[in-house]
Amino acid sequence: MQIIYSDLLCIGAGLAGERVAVEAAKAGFNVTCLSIVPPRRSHSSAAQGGMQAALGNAIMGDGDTPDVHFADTVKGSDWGCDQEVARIFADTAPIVMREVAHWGVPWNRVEAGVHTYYKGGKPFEAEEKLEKHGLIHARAFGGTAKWRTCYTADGTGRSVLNTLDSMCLRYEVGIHDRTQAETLIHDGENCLGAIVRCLKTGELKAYLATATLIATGGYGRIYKATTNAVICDGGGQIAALDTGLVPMGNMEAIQFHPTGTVPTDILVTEGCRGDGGTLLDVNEYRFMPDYEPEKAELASRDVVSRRMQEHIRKGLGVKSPYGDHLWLDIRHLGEKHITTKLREVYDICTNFLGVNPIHDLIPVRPTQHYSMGGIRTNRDGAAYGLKGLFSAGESACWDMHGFNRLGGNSLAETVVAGRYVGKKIVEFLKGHTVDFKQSAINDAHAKVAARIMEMTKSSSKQESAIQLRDEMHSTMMDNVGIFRNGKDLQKAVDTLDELIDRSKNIKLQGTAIGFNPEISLALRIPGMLKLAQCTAYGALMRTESRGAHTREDFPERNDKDWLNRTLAYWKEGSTRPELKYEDASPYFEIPPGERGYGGGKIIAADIPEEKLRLPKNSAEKKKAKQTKKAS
């Protein structure tokens, strides 16, 4: 078995993984990144709309501050976020946007003078300030008080990823693509690296490292209708959960994006609505102001998706062979705007839908898009349960998003958390050594090799990985969607119990152990089913509605009983996750209250006085910032 050593092993080479890698490499450490695909094809490249940061350059963002951004993030999370982490994010985001601009990200820039913008389909004029000319521009996104989403047309993810990948080359980060981490190597206390399968040859290799980062993105592929790429199968979360030591946080918190296209489920950016696009029903009537008079199409994503689904339930959806949908209208934005600032939307519509958005309506409906849950970490990005294991980006539950993340916040999180967690990993590497135990390496290798041998050689195993995947998809789509109830969730949990048991008997139809998508799926499916069960079981147990978790049988947001975070552990030999709970936030800089959109009843919590006070250093920093601002 080949063994590869590095100081830091990054499992995943998208935005979060590469930003952490750059930070460690700049500090002089040897870094290796693993990726299923070439890094520039990571799912980060699919992100369109932009990154939120309170720069306040655009006239419609005038007066924006990190405090306003922080408040929007807390409200967007429906008070489910860790406010300490949300504060770190909001304060750091402006620095990081300027930093990546310095590295080469071609942000759209403010052009001084009078411009025509759109809100809710109607034009208005605003004058950009001369003193802001040439600074980073911003567009509107949902759930925000100011325009603060920095963007490069509608290809922001790709632009930033290309820049970071070039920085990895500059700092000699080792990129090993077409590799899949199958299990973590650990001794019960320390994470030592991972057993990795080469997707070209099938060879198993041991990658050993003092620190290991998981940055593999989300687990949207547990659903059939998702905007996520096929590589977003939760591989990193599976490896962490499989240790029995590392918990998943808030797995029931699943976001459905309002504008997945029909029938492809390919996303069209929230920037369409931020730039003035509207949602129409079968009668081409704009319905969102009826539900959300103030925010309309620019309420938070959980709210817009629910309102769309409600409208479809009333029989006002557009009938199609692929199910009911609604319309997204950006025709009034004009050809120039669509083919420059929304050019990827134009390409997606013309190439995949046969629709020209300059002249035609775009068929859309809510589609699974983002996972607020993931590997639970502390504020430094260190995973619970194993020393030396870190996580960042969508794979982590760093938990600045709580039960709903705002558009533009997650893409910004990749580089903000990447920078912040990267610095913490550098501190860890400077003060930590580890004993690479041969027994732990051999045990991890033997575990993966035995699974592959059983699937290829055993005559008693008959289950199809593809069939199990399809049944999981049906279960999640039918029972764990936008609207949830106890009966459906219990059905999902019972069905997933059965599928998990059947997944012990997977047999491959083919025999190739090298390039073979079937073996990749077969190795993932048992873990994907466990992630699905963590999602369904967590949703069943959470008897309230909060953010994207909407229980029709428990419609109130219950701060009295549920102002907390779910932790799902999967002990070896267990048939279901063990659920524990921790406080949602160590303190509440903003006490729980109304979001200002979405409606709903709140059962108030009796929060201890000490949790409503900032810790001493946080309070001192805030006071110093206010003093500086006043002067």
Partner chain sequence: MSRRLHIEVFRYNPLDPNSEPHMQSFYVNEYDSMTLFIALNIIRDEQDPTLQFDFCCRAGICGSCGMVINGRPGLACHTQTRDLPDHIVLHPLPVFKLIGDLSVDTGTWFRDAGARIEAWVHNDHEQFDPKAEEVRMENDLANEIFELDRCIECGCCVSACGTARMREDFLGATSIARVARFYLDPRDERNEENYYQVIGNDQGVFGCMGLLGCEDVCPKHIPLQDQLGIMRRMLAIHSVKGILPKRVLEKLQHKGCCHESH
Contents of the next structure:
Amino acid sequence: MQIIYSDLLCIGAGLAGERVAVEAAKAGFNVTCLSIVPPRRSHSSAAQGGMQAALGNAIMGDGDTPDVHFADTVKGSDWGCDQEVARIFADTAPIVMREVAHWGVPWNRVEAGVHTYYKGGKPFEAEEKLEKHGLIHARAFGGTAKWRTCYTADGTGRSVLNTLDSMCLRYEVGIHDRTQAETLIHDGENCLGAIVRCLKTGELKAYLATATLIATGGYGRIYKATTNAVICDGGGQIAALDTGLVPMGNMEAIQFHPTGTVPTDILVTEGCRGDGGTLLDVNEYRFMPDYEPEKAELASRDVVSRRMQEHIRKGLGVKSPYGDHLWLDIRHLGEKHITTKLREVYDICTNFLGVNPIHDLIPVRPTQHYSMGGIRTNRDGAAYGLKGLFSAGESACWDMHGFNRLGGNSLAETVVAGRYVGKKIVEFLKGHTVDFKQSAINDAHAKVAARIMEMTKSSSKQESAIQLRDEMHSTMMDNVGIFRNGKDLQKAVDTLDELIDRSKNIKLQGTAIGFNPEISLALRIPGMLKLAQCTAYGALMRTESRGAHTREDFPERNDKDWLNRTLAYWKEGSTRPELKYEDASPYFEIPPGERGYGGGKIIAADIPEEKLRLPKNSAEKKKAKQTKKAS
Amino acid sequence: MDASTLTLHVRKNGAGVGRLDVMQMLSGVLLIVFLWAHLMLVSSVLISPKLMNAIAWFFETTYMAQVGGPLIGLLIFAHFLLAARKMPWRAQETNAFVKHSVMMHHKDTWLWLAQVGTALLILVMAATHMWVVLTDLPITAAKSAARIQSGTWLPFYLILLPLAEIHVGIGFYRIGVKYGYITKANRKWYQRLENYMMGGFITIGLLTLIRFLFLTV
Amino acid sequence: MSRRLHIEVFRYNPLDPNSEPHMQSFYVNEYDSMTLFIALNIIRDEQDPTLQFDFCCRAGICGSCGMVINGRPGLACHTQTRDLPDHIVLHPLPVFKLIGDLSVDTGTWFRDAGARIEAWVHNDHEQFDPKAEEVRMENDLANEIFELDRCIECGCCVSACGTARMREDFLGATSIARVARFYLDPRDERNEENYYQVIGNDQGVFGCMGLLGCEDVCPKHIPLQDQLGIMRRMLAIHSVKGILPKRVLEKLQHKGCCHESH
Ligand SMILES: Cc1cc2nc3c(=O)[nH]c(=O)nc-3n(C[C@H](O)[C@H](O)[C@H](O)COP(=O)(O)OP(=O)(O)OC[C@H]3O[C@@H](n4cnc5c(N)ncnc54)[C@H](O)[C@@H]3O)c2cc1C
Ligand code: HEM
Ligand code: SF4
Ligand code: SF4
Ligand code: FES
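Would you generate the structure of this protein in the form predicted together with its partner chain, following the form predicted on its own above?
Starting with the chain above, the whole complex follows.
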């Protein structure tokens, strides 16, 4: 077996992975990045909207500060986030945006003068200030008090990823693409690297490293309908969970989007509904007014998604080979409106659906979009449970998002956490050596090799990985969607129990020498089922509604019992995680309160007085900063 | 300067390649101009053989034909040397390119193959033509007509004429593209222009040949 | 409406000594809104689990799924079956190293090209001051840079390039457009001579023969033709500086783009 040593092994080369890699490589460490696809194809490239940072250059972001950004983030999280982390994030974000600008990101800039902008579909005029001309501009995104989303046209993820990848090239980060980490190598205390499958040859290799970072993005592929890329299968989270030592945080916190297109689940903007688009069912009947007489399609994202799901469940969805869906109708908006203001929607429909929205209906359904949960880390990005293991980006539960992330905060998180965690890893590497125990390496290798062997050889087994995947998809879509209740969740948990058992008997259908794509799926399915179970079981146990986790049977936010974070551990051989809970935040700079949108009842908590203040040292630091600013 | 800019100080490419490219382009441009001028001269016979004779006389008494002729020969030779760098001399290259053109069914790609193909024939035929004309000065309409009417030369010119015009027409278009004069915005227009030009010049050339064929000597 | 599609796929597994390159036929029922992404996945799920192909974003933004579709390189996820005849022939992209069936190694190729053209902003990266305001830039310039940053490295332009097929080390239109991106960017401190050093040769801008296969297949409509022209003219003029008079050279400089402004 080939063994490759590095100081830092980054599993994942999206924005988070590459940002950490650059930080360590700049400090002179030897870094290797693994990625299933060439780094620039990572799913970060798909994010078009932008990154939030309180630069306050745009006129509509005038007066913005990290404090306002922090408050928006905490409210957005429905007080589920770690406020210490959210604070680090909001304070660092502006620096990071400028840093990547220095490295080459072509951020859109402020142009002094009067411009026409849109808010809720309505145009208005605002004048950009002359003294801000040429500084980084910002656009609007949901749930924020100020416009603070930095962007590069419609390709923010693309341009920032290009820039970070160019920095990896410049600092000679080793990029090993078409590799997939299968399992972590550890000795029960230290993480020593990973066993990795080469996706060109099918070979297994050992990558040893003093520090290992997991930055493998989301795991949306446990759902059938997801905006995530086909490689977003949670490989990193699975590897961590499989150690039995590292917990996943808040796996039940999953964000959905109401209008993903069918069949390929590409998002169409909510602007469609804002501008007067309507939702129709199989009889081309407009159903929303029946549910929400006042607001109809303009009700909040959550409500619309829920009603859509409800209506489909009544059997009024449109049957298609790709599953049931509803129609989005924007025909009455007219050709001019559609080809100018809704240009993006027009392009997606014509390029990917073969639907012309001027004359045809657009097939849509609620779609999984973002996973707030992931590998639980402390504020330095160090995973719980294993020394030398770190995580950042969507795969991590660093926990600045709590139960709901704000649009534009996740892309920003990747680079902000990347920089912050990167610096912490550099500190770790400077003061740390490990002993690469041969036995640990052999054990990890044997485990993966045996799994592959069994799937190919054993004749008593007969489960098909594709079949299991499809069953997982339908269970998750039907029972662990946007709106959840005890009965359905229980059904999902039971089904997943069974699927997990069956997944031990996967047998390959075909054979191929070298790389075989079927093995990739077969290796991944058992782990994906575990992630799905963490999600379903966590959701079943959390008997309240918070952020994106909405229980029909427990509609109130219960701060008294549930102002906490779920930690899911997996014991080898079981079919359910073991759940533990920890406080949502070490202290509450902003005490739990109303979000100001979404509504809902709140059961108040008794929070001890000392937790409602900043801890002493950080309060002092803050004060010092403020007095300095004032003077 | 930091490590990222260090590599800039090791020179890899001399100015040579750029200059060769400029020279190839210039040789092309000069040849285009020459060929068009040449066609004008010869086709003056369409107006009257006397005019053609007069022009030829002018070029000879000023010694422009005697000096210019060989110079054009040299120019063609230089152009050949420069352009030969791009020719797919190895069978493997030709093979790859032909396969590629078949796969792509893409017009501009075929054009290049046409240019290379015509080039090889022109190499032989243009040399022959120049030899025949320049060793038999002065140029007169009568002599040209006699050649055409003798029989063997007619098919020769019927082949050389379109070959040369196609080669030059494509060359004109591609110089424009390579040096950014033909842009995304005006490409369609130039493609049409190129077609009209090729068609037009070939027509004039054919008419000239016909005129020679029926010119009573 | 429902057609039965005949999809003919190139099959070859270079790691299997018994494998011979051949074409294999699959038949799939066509549905509404079907793309090649869906069709190929149906084939893999239902007919042959060993079929190799690459998809990632399935939304035309990551560049994974370049392949030759009825003779033309293009993105499979971006191609609807209803725009194709019912006989569809799929080949892997030429020029790139074959991994198996429809899957090719574009990652290694682009990384190598990136290293050769030193595809990063050349400035003193350490000199970043976290407290300072960002250096200002005109929004129009930012947009122009982004226009070239939109390349998704799908490799279609390289596969469509006759030059690249004849000459293995040709950098391709994508790399030249990448250099053009840095040439536009005032943060990149390289001068014309520096750019000449990376692409002023027959592997770079002077190797391009202006066949425009690249321009005609690029799924992101990157302005490759215009950038090739701008870069060739700029570097050609650079190579004859000192030979031709300055006044003439200035006349020949490319007009109508914003380089002159910085
Ligand atoms: C359609 C869409 C639009 C979005 N728009 C926005 C937006 O406008 N604003 C915003 O803030 N957020 C947005 N998001 C969310 C945001 O894009 C993601 O959260 C973020 O990009 C995640 O980055 P990452 O670096 O953590 O992971 P990714 O970019 O997903 O990278 C994961 C990396 O891990 C690698 N990998 C995965 N598994 C393995 C394995 N087993 N072994 C080795 N490598 C592996 C992959 O190859 C990849 O390189 C959007 C998300 C989607 C899906
Ligand atoms: C002697 C035989 C000739 C040969 C072998 C030859 C070969 C070629 C080749 C291979 C090219 C393509 C170069 C490239 O792709 O970059 C070319 C281009 C061209 N040729 Fe010729 N040619 C010949 C004669 C002529 C003649 C007689 C003319 C005009 C009267 C001519 C005009 C052109 C022009 C205008 C171009 C375009 C120049 C460019 O692309 O830079 N050629 N030639
Ligand atoms: S330039 Fe276009 S065709 Fe070439 S790699 Fe980039 S996106 Fe693909
Ligand atoms: S224009 Fe140049 S780069 Fe583009 S296909 Fe033609 S030869 Fe290749
Ligand atoms: S799969 Fe990403 S471009 Fe086709």
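Positions refer to the first chain, counted from 1. Treat the numbers as computed from the prediction; the structure is a model and nothing was measured. Here, rigid core means the biggest group of C-alpha atoms that superpose within 1.5 Å across both forms.
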property: Where one rigid part turns on another between these two forms: hinge among D78, V318, F256, S503; result: F256
property: Degrees turned by the smaller rigid part between these two forms; result: 33
property: Displacement in Å of the C-alpha of D281 between these two forms, rigid core kept as reference; result: 10.5
property: Cα shift between these two forms at V262, which is computed once both forms share a superposed rigid core (Å); result: 3.6
